[in-house]
Amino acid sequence: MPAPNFCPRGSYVSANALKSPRTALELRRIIIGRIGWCLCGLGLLLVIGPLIDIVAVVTWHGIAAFSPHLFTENTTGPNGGLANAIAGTFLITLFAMLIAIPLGVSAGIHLSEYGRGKLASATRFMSDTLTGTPSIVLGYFSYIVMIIGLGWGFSLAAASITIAILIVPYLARITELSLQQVPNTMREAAYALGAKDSTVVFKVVLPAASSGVLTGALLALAISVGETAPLIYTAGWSNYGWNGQFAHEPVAYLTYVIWTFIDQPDAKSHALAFAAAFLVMVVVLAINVGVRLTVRRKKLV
């Protein structure tokens, strides 16, 4: 009879028992683990599959529709180009960012450095609420207030202000979180050297959190480029380029081309819509890549 072996738990088992196949409990764990991994892979496929399909379809049809006249002619119909829509999208995004960045970053600084009372709590609550508000609701609000109430009509000013209202909460929240990650020792060291509040904020804290603030600005830029619903109520549409007026003059934009021409029955309209969709997708993907690179650089530093 072989000598018994001592088990760590304090029981004696034979050598043959130690060499026996896996127990039923171990096999059950292995089977459940493999089923879990299969379900995770299936979920990943369900998420990535449609994305890959959308990118592939838009890229294939968009590149096929590309031609030099897209960048030189205005969108006057299926045979036209995208010059006015590209310029309009750029102008709306530019002026929206010029309005939103100072407001959003300033709000984030206040909430991070000085926001301790009821006003700060109310501001955070309203910011979170505005973030969850559908963009078409903001567009309808701007239509009532600016287009009808102020009498601006469809215009660049109404469109830019609406997009700015949409992205300010994102900028404020991301700025606040980025500033909160700056160690308090940096603030204390600056105050110990006799620095004022403004010096501490703008020369110590804000530069240290610049990567996070830039990330928020890029995300806001991507949101503004891809919006459609609020612009339908504020920018309208124009077959011509911008003439320099901020009010009483509608503006063209790329997402309107996608929304309008994809429903037309002819192939030329579909080609123009795919070309506009490809341009928007490339811009958004480029911005997202920039965000990734910014975050990666921040981690390396």
Partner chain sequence: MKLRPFRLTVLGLSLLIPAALCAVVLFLVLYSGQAIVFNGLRFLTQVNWNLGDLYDDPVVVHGIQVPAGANYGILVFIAGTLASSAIAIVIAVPLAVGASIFLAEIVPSKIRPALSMLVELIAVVPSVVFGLWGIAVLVPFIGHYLSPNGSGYGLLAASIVLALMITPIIASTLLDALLQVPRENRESAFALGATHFEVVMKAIMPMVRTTLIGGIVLALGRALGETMAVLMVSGGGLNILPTSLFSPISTISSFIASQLDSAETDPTNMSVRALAEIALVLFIITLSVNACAKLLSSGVLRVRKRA
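Think of the rigid core as the biggest set of C-alphas that the two forms share within 1.5 Å after superposition. Not measured: the values here are computed from a predicted model. Positions refer to the first chain, counted from 1. First, how it differs from the form predicted in complex with its partner chain.
- Comparing the forms between these two forms on their rigid core, the Cα displacement of G36 reaches 2 Å or more.
The form predicted alone done, now the form predicted in complex with its partner chain:
Shown next is a single chain and nothing more.
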């Protein structure tokens, strides 16, 4: 008999197992079952445990390093605050989203509404391939092409475009999936009233799927806040806030602080690294938890 007090779907427990005495074989099967369940439970513990440890460690050190001057002071060497990095991450993310959302949503509209045939499935496949491309490869590409080739130097433009390339395929995919869930009758009704393609999409389909598209946008936002590898060779680093230039002006970003300052052999730098990690983690987790709690759990990705 499977552990009955364990089993929410336990209505299946066979009744005659309770009555007849257990044979050695039955006993063995039961014991194997018990061990099996214990191992499964252990698996779950080992999966969730590290997450809790990561959150705990980062929060513990991050809170310890927290002070108002993190938000008001710029980084000076491996000291100071994080104002420049917070602003930089915000800007890179903002401009990446401004580039990626129109592209990704348009691509999603095309694939969902009109995308049939070979071209569309090729687009889908290549979009998935781009999603699977390691981000360091994109960073390398941007470095040689934009930073060196086009001569932009470390810059907001190059960083934002690189992140945009990274998140456009996500946006396209999620937009496509959520538009497909809009019932066809709504489209037919709109077309029957003589609506144009753009009217149908913007006034009927997109609003109906807005929560899905918004989810996609927020998840893409979370991805771009947490990225590091594609920024190392595109954003550079600056000890100051942005001066309004898109090229020839490096920008600071939070994840840089995490991966370079943790290597510095002094406690102040470690504190900054943990504070930055805490900020990034809170933003990313908050977005994801928020999205998952508000949007009823649909498998979109």
